[in-house]
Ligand code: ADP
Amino acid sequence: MLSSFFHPKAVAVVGASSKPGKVGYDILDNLLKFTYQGEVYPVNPSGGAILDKKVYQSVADLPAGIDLGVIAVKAHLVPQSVRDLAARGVMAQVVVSAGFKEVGGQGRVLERELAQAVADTGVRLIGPNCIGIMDTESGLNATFAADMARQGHIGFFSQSGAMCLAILDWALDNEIGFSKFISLGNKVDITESEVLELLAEDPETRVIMGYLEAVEDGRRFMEVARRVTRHKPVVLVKSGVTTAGAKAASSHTGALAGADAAYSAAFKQCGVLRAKSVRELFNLAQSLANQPLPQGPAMAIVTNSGGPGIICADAVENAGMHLAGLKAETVEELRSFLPPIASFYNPVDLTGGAPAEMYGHSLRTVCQDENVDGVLVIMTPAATVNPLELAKLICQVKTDKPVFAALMGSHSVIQSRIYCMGEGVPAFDFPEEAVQAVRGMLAYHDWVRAKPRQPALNHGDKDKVAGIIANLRSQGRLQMSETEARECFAAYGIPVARSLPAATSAEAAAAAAELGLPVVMKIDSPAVVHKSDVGGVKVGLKTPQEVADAFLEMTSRVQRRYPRAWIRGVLVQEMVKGGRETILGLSQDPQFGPLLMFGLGGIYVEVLKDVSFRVGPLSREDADEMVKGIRSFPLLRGVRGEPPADMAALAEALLALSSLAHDFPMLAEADINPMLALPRGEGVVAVDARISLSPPKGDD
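May I have the structure for this one chain, in the form predicted on its own?
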């Protein structure tokens, strides 16, 4: 049925208007004035004719055989219009009308009515509150945009109609074409996941590009995206990246996750390339749509200026790629026609007097070098080179390697850049943008070549954890005591430091003697989340008297701070020596589910924010990447003669936490901070543990 949206034999416009400037007029006009060859039927109670087309006074009067209905009536009339079209057999519908949940209040009620109409009739619907859809192959323009997209191979979708209009306008001026152009609006029925599937099957679409504000079903989105990105690249820009307005979280993990970490992690895990800006979105999509993927990270630079060549070389290295070492035969070939003052190595500097023909010869020579995976051509405006002639020569080079042009400047090179874009050669203002596009293409190449990842789930003691959770539920508690949290972690194979509970100072001294002095003492109360903030942790207690005194001081201090808190007593814990402090965490993301975190731990974690995230359940590769993905990873690897931390054990602990979260989705948040990573081969030890539950649901 989704094909009816883009290749309909006939289209009905419900709410067609005779007044130019009205949405109903513009949609009808766009359907008629471009290359769409199907029938178009306007509907308006006034009847008559609009743009030489007979107007039908009601949907019931329409002929049979209409595939697509476009609705542009007032919001309160939309649900009935959907039902009326369905009764005439029109099962693909686009609602451009606004006035739904985006305005709140009565709009939300109307959107629920619209959703019910969709459910009752079985229609498939795009919108409401969208600008419509285009298909450049069939010439369909069922939008109120001011123009028609150029034909190309980028399938674009957006949740924002305003972004659609702005992007279309910019693309027209820059010779960028699209296969399909889809405005999703409020997504009352068809969502981004279904659009991904649709564009994946579209033979005219080589690259899928989109603007997202939120996803409706994160798990389904990841499932679809993993499948789609194996065959076509998906490039998305996601707005709403700050934590402004986010609900405060009580755990380190929840506080650090913010509003955006889950999206970044999910995109990475399902092969979606995330652009940080609309410009980067276009740069990467245009490159992927028109250039072959680089087969490796070795780049060559051809330039007429040393400075930009050096800037580009720095950008290549900073992006994790490197300059190709040119073969001796390539260097000798370059010597045969370049001036003696040129640089024959990489970057190949033709000097400022190089004409366009010299660029073309150099580019062909470098592309033939087996050591080169891709070429970046840089030109700064000079009297000796004709920018448009150069652009034509670049586009004429036949090669199976990606070629990118950085035509620097503005006035003298605008037409050259537009020419390159029209011929499928990505052209940029500056070298750094070109390098950014290459890096994205290489990341996609690596994703496609990599073996699909599988969740690595451990078999923990489910009965043990289920019993602890049931006990909490029976007491009406959401926060586990540290003892309960430690038991849950241990049930899934996470090593925990030995500890004993103590309800009196004498019990504390006896526990210390059993564990072996020195010891650590921690307050044992579900009400105290961050113990060190209220003096609830004592380290290095060396004698029984110190232990007894610490018990009295700690419990009285915390009782004064939390007079209504239930304080069981303390935990006396063995003092683990050595190791790097790390943190493992879990929070529940509303779209994607369990979000796992890893980073350097201790009291500074929220200040340094050196953490990595992934959506669970984790694969073994995910866990390894989380450990290696933090900025301070060299500290775990060992510096200045220090032994490396047991990174394999850290990865196993992450997999265990992932498995625990998978088996018990009611776990809202969890922290192990610190998790001490001992030297390689000696494992890890959880020193502090915290788990909280979500409020109970019917299926808990």
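Can I get the form predicted in complex with this ligand as well, since the one above is the form predicted on its own?
Nothing else is written out below except the one chain.
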């Protein structure tokens, strides 16, 4: 069905116009003036002819056999046009008209009407508020863009039409070709998930590239992307990263951009390469579309100057790759034809006087070395080397390894860079960008090689947790007490500090005796969220007398602070020694669902923001990566003779939390702060627990 969009037998343009510069004219013109071979039917109530084509006065007059309809009428007429085309059997439609949810108010109402028309008729629809679609193979240009994309192997989609136009324009000047070009607009029907599936099946598309502001259905997107990325790379820019950006995105297309942490995690978990900028998006897509994947991280550099060679070498190291150690034969071969002042080791420095053919020879030699996984060629403008000749030589090298060119400068090398791009060799103005591209390719190589991950779900005591939740629901509460939260965590196998409630000082002393001194005392009141802030935590109580005194002091202090608060009493808790403070958390992302968090805990967690995220349910590998993924991971590994923390137990606790969240989707938020991580082999202990529920939704 979706293929009717790109290889239609005939296209109707509803809202065709006779005035150049109007969308309804430009689309018709674009359909007629490129190589599209099918029939094109303009529709406009005023009839007559446009661009020598007879204009049909209504959709009902159109002949049968049209499979694609492009709608460019005013927004309020769009829903009826969709129905009319459907009645004529046109089941693939593109709506370029704007004036829907992106303008708010009445536009939202119209968008709902449009969605209803789609639902009633079963048509498949791209848009509204988009610039249309192109297929470079069939020559179809059903857009109002000023030009046609060049043929190539990048399948591109974009939520923003303006980005489409800018990218097309830029790509034309840089010899970048596309297989399909899809402007998604408001995604009333067809979303990025369908487009991923479509492009995955398209033999002309080698890499899928997209610009997104928000994902429509996060879970479905992840499911589709995880499948597609196994055999085709997907590179995306997701805008709306900063808070300001997120606001711009929502006023732009009216989409509610999800939290960025969730996007980053979700993309990582389904093998989507995330580019931070449009330039990186292109660099990576162009590399993936035309170059073989590097089989490992060993890079060779061929340069005609020392400084850029070193910059490039640094970039390689910083990106987590390394310089290949060249084999003795390679070094000997290089020595045989390079000038004596050259450097025959990696980076291979031909020095300033090197002519183009010396580059070619060096490049071929280095590519043959089996220690090398990829080659970066750097050229700085020099009188002896003709940049265009060099570009041709680079493009002629036959190798199964990826080759990247950094032709530095602008004025004298721009033509050579464009030449390389046209021949499929990614060419950049600075070596760092080349390194970034190869790094992305390597990440994709690793993803394809890695075994698909499976969620690791534990069986917890579901009945126990369900009972606690039912009790909260019956009392109309959303917030669990610490004791209830602790019981939920314990039911899923998370080790929790032993605690006993005490309502009097005598009970507190007795509890301390039972747990064993020293103990910790914490205020137990629904009114107190951050206990330490109000003097509601005392650690290291060593004697029954200290415990009894602490009870009176703590309860009266909190009562003074919150005169109306109900104070249940205190919790007396075993004192855990020698643990590093970490935090485990759960929140619900509107697009992707349960989002799990790990980080260094304690009171500075909000300031340091040293946390890692993954979308649940977690696989074992995800949990391990979360623990290792924080910046201060070295602190967990142990510094200055400290023993390492029990990282396996931390990962295990994350899996337990993920399983709890999976079984109980009504958990809105959960926090274990701190989770004390003891030295390796001694496990972890949750000493503070918090869980809140989402408001009841029908059946929970």
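Rigid core here is just the name for the largest C-alpha set that superposes within 1.5 Å across the two forms. Just so it is clear, the model here is predicted, and its values are computed rather than measured. Numbering follows the first chain given and starts at 1.
Asks: Are A527 and N458 part of the same rigid part when the chain is split into two parts moving between these two forms?
Replies: Looking at the motion between these two forms, one finds that A527 and N458 are grouped in opposite rigid parts.
Asks: How much does the lesser of the two rigid parts rotate between these two forms, stated in °?
Replies: Domain rotation angle comes out at 9 degrees.
Asks: Superpose on the rigid core and then read off how far the CA of V534 has moved between these two forms, in Å.
Replies: With the cores aligned, its C-alpha sits 2.8 Å away.
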